[in-house]
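Take a look at this one chain, the form predicted on its own, written out in structure tokens.
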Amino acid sequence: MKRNWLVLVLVLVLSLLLLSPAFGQDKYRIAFVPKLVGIPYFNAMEEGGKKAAEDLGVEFVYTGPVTDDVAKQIEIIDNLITQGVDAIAVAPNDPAAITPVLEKAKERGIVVMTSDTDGAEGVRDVFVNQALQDQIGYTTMDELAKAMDYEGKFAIVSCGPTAWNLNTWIMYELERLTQYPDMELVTIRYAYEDVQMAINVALDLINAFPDLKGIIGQCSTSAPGVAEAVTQAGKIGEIVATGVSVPSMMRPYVKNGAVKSFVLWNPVDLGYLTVWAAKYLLDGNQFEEGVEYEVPGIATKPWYVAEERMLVLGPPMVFDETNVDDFDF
């Protein structure tokens, strides 16, 4: 009789070990593939992802191409599928090109997400968005208009021409431009996530358009690039630079007067939210329309837009001389 009880106890203990997530399963492996690694913006997202992994008890895998290379990004995602990660979030360099490999991930039972920029809308489970696209575009144009005294010619230096987020922001900037009839967009150029290329492109624009009054750097590398070009050209006070970038890269240009203000959000929080959202879905939960979620570890209350399957971190932030020193990302 005692032997039977012993066998029963051993069976129960074994069953609990096999069923318990704490003992029977490895930690969730949640991967994030940025557009490229090694730039301050995505370094900040990596920092947030690592913090979330520590807080939530998951494993965070951060890997990406060293340039905005679509083919390399696809290869990296394919490798993650082979490794059997539980969730993959990606900031696509090319939303269309990335779709087939994300379909493959989905077929393997992997939670598929986009973060920072969207793509594969028919495949991904959720898009973790830093802010509503129209608000980013409107705010950027409003800051440029204010700095230009609401008149004059300006240019845009974007990064990848296929980047969904950048193109969407530009669309809303042009929509907002209709409210500023004395301002004129002269051209849009591309610098491919390369600060030096952005400097060169902006210097070319300054030479080509002698009456230029403003330049938008549309991404985190082109914004400091155009500010540096204004500085090198000796045009501080004549041409204003603005755009979307991180305080660590824009601070010198706010200090020297080339930039009056610029736009962003907290990319550390965005990285944190990306990992949190992946675990939330892996735990079997579903996001609900209009719900504001309490996410320990970030300052905002993200909300969900069901029609677009989009989780929004919060509103965009404006940085200027009054607050640029308050942030270290």
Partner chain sequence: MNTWVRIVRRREFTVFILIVILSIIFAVSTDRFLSISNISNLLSQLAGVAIAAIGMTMVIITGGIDVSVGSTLGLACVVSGSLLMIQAPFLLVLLATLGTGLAVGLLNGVIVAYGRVPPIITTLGMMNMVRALVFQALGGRWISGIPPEVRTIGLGKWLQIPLAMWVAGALIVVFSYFLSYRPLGRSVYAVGNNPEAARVSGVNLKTTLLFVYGLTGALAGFAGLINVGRTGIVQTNNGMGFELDVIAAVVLGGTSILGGRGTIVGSLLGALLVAIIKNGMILLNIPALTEGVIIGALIIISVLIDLVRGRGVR
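What's the form predicted together with its partner chain like, now that we've got the form predicted on its own?
Lone chain follows.
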């Protein structure tokens, strides 16, 4: 049984190592769990979070799963609870499945927040919202309509068919579509988080609908994918691509004309605001309805919606050739 002892000792040492940052800590430790790590969007949020941590004198922990897997997120949050962080913000992959583990966190006195995507509405202290869903949907549709000259057929290429925020945006896009009677949505397709698949799907769409005038790439991978497809099909000028994505990926297509404009918010600011809000709550403050908060370090003026316990970063941002070079994420 000698080996069992060895294993036990190893486990103890390892757990101590993991727990050690929890000892002798005087700074707040604020964690953010993205849907997945390793994509530019969340990297940008991480960047903002780090900046806020420096400015505000707190410690920022950024950790998440490598695929958009809610089970992994739950595991990671569980570990964060064990480590004894002071606040946890999460962009949940499944708004319902995340609830129990956040409840557990709250019971331990941890400030619990959602950011980027809402979830566990009954539990979390605040949802830091990048922009109101309706406004993102409306703005995307408006940008497409403008680029298509308010007429013609278009298609939507989304990522996962179960992504709640993407589906909500699409819902508001369709609501807005009623204002453009000469435009027609031909199909909604899904390409998951894979640029190559988005290109394949969009190329097939261009073939299937010869009179297609526009394509929305609903998520950060499908937007550059559809733009690349328009480029490869030699349809720049005939078909316009738009969508919700990050400037670093969309820049080449804004330059070559496949994309006239696209929609996003500033994820760096969103990351900053998340950490700022956590610190604000940890300091014992409460948010109040309708107040516009002055947050040094970000460009917009966030406001609070008490009914939904939601802190809104600001209106969505439209990127085009005039400003796309100004952003680094």
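Numbering follows the first chain given and starts at 1. Bear in mind that the values here come from a model prediction, so they are computed numbers and not experimental data. Only the largest set of C-alpha atoms that superpose within 1.5 Å between the two forms is called the rigid core.
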### Residue pair L273, G237: same rigid group between these two forms
no
### Message
Suppose I asked you to quantify the rigid-body motion between these two forms; what rotation angle in degrees does the smaller part show?
### Response
12
### Message
Can you give me the Cα shift for N207 between these two forms? Core-superposed, in angstrom, one decimal please.
### Response
4.9
